[in-house]
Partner chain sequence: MAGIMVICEHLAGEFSDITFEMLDVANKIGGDITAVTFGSMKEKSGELGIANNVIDAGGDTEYNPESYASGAKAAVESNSPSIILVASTSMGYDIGNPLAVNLGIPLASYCTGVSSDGTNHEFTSSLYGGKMSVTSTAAGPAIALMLAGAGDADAGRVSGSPSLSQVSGESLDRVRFKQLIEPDAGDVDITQSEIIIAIGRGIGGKDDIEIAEELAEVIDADIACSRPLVDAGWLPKSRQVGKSGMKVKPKLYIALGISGAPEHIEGMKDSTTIIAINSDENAPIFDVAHYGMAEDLFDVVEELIDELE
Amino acid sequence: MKIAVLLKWVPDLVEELEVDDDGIGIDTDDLKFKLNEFDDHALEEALQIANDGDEVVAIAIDGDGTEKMLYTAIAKGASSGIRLTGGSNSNTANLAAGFATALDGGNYDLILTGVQSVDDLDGQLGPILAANMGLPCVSVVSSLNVSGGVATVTKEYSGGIVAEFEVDLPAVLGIQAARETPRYAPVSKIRQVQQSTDLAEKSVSGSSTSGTIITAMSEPETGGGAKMLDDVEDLIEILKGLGVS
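Take the sequence just shown and give its structure alone, in the form predicted alone.
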């Protein structure tokens, strides 16, 4: 079985975010980035279901941090890494178009991606990618088993509802949580991989005229603050002053 895992480099939300001078994006000059958390779960799930002889290929659009991300994936257990040049991650539709171009003809049995990423939160990469490739898709997957060319997946819905689906492979799955906590790769092992492994490179030209377009972005408005009340009588007086009887 050949499994593709799609990875994305996203802003670290522990950092203080600022709007850029154009007012339509985040200022990334001094911002730290990291592997999208849900993509890390997708990678872990791929490594969990892979048997001896199976191939797990980590794939990412080229950009700052891409090499580190792919080498780390290999250090965790991926068979190889592919850096895609010429693609765009400006929105989910463009990202899906680039990945679709890269995956075409690769004979992948299973394509895993994180259910969403912190810089879009629309959860549409898997569905759009599947539509581009003419493949079935199940997203918000919390468990996965593969046998005989069929994937049995558990999909989560709001309100605590879950459903089980059987999907013929090849298919695209949006992983919400791996069965195990994503493994840690020591820095020494990542450096060893960097010295002994070459990343494959593939040029993609996938682009889309659809997708989300940001027209303006601003920081949340600052409220007037809060006042702590000593007792209920103070609250009653405030409510009376607002005309509440």
Given for the second form:
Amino acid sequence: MKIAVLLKWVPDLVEELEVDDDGIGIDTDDLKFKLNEFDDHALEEALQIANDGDEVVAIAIDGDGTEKMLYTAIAKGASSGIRLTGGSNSNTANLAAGFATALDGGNYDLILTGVQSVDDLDGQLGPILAANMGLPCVSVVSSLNVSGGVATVTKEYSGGIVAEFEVDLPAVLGIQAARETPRYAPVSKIRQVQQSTDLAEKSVSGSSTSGTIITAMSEPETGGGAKMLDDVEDLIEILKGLGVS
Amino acid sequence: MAGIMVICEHLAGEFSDITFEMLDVANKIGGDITAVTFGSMKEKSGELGIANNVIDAGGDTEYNPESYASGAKAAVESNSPSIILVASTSMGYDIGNPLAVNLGIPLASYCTGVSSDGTNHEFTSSLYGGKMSVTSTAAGPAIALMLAGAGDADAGRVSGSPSLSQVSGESLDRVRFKQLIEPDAGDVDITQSEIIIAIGRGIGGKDDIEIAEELAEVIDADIACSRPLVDAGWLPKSRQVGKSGMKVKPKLYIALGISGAPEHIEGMKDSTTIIAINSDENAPIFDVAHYGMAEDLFDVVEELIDELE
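Compare with the form predicted alone: the form predicted in complex with its partner chain:
Let's see the whole complex now, leading with the same chain.
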């Protein structure tokens, strides 16, 4: 089985976000980025289901963080990494166009990606890519088993209810959570991979416009609802007022 | 003006709250409203009284991503709406996104608001885990994936007798529904809890959950959490509050180290009293909380335990 895992570099929300001078994007100077956490789950799930002889290929559009994402994926157990040059990661439409070109003709049985990312305003990558490629897709997948060209997946609804589906391969799956916490690759291992492994390169062309145009970005008004308390004594008074003690 | 289409969501034979929220949003935008149902839900079209028309798009009553997306496309093609509202949910992701690609029209995700003059639309979206509010525009037919909370479900729940018509999408079977799996009951049913202490990423490590449990014992609360703690395997799924977890309405909800991503807020916003403690004073959780403290949660919790014990 050949499995592609699509990776995206996103701002780390632990950081404080600020609007840039143009007022339509976030200020990325000094901002820390990381692998989209759902993509990390997609990679983990791919590594979990891969048996001997299966191939797990990590793929990312060239840009900041691409080498780090791909070398880390290989250090975790991916068979290879492909850097896509000439594409754009500026929105989901562009990502999907680039990935579709790269995946076409690659004979992948499964294409896994994170269910969503923190900035995918123009749509979630999995279903957009699947529609571009004419493949079936299930999003918000939290368990996956493959047997005889069919994937059995669970898709999370709300209220803790999940639905089980069978999906004919090849298919695209938007992964919500892997069966285990994504593994950690030590820095020494990543460095070793970096020195001993060459990333494949593939040129992808074409950008696709998303059709929605961002005209403003702002921090939502915070504290609007909450009465902010300065000390714990005030909090205790409120708790006691609510009958909690 | 060209109309607004609402792609209705249902589960277990009932329209979901998000369906009525979207009808309320559509009603506030104004214009001719068409609701699209699947499977046997056409029989309940009387519940969709805000809509002028209901289109039955066929398909099985159990959700199927491919056939619902195809049915929705047939409905759009028969009706030519200017805006199509789809739920920003697990089901909606696999309808709205392929619909946008297959119709070649723009889509805005995570919408908390939509306005339109019939041709030009403005969407307000909650991005970056709720830390940024983004305004975007599109002209011509466009899709909005609507977040729970964007509309008022009660206001959207109006009986009536919309006209009913029918379209059919392609019959596809690459994705096949097998069964619904109800959540494990777990040791505690947090949907029944009167007091909940919910912990998020800010708790730091697995061992630090202990201090929250200690406070829970003192004030007779149940422990719940946000998604990352379940993904990390620190707490069972039955304790997860949010979009893909439980929806809770306790008398008191104390959020410790939870930033307040839209997915979490969806599951707890209806709690009677919400108290949030988070060291980041800009955390979106303070928007929905009634009381907030922008302090280190460990300092606050330790003091609370000492004082209340």
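Rigid core here is just the name for the largest C-alpha set that superposes within 1.5 Å across the two forms. Positions refer to the first chain, counted from 1. Just so you know, these numbers come straight off a predicted model, no measurement behind them.
Chemist: Is residue 236 one of the residues whose Cα moves 2 Å or more between these two forms, with the core superposed?
Modeler: It does, since the residue 236 C-alpha is displaced 2 Å or more between these two forms after the core fit.
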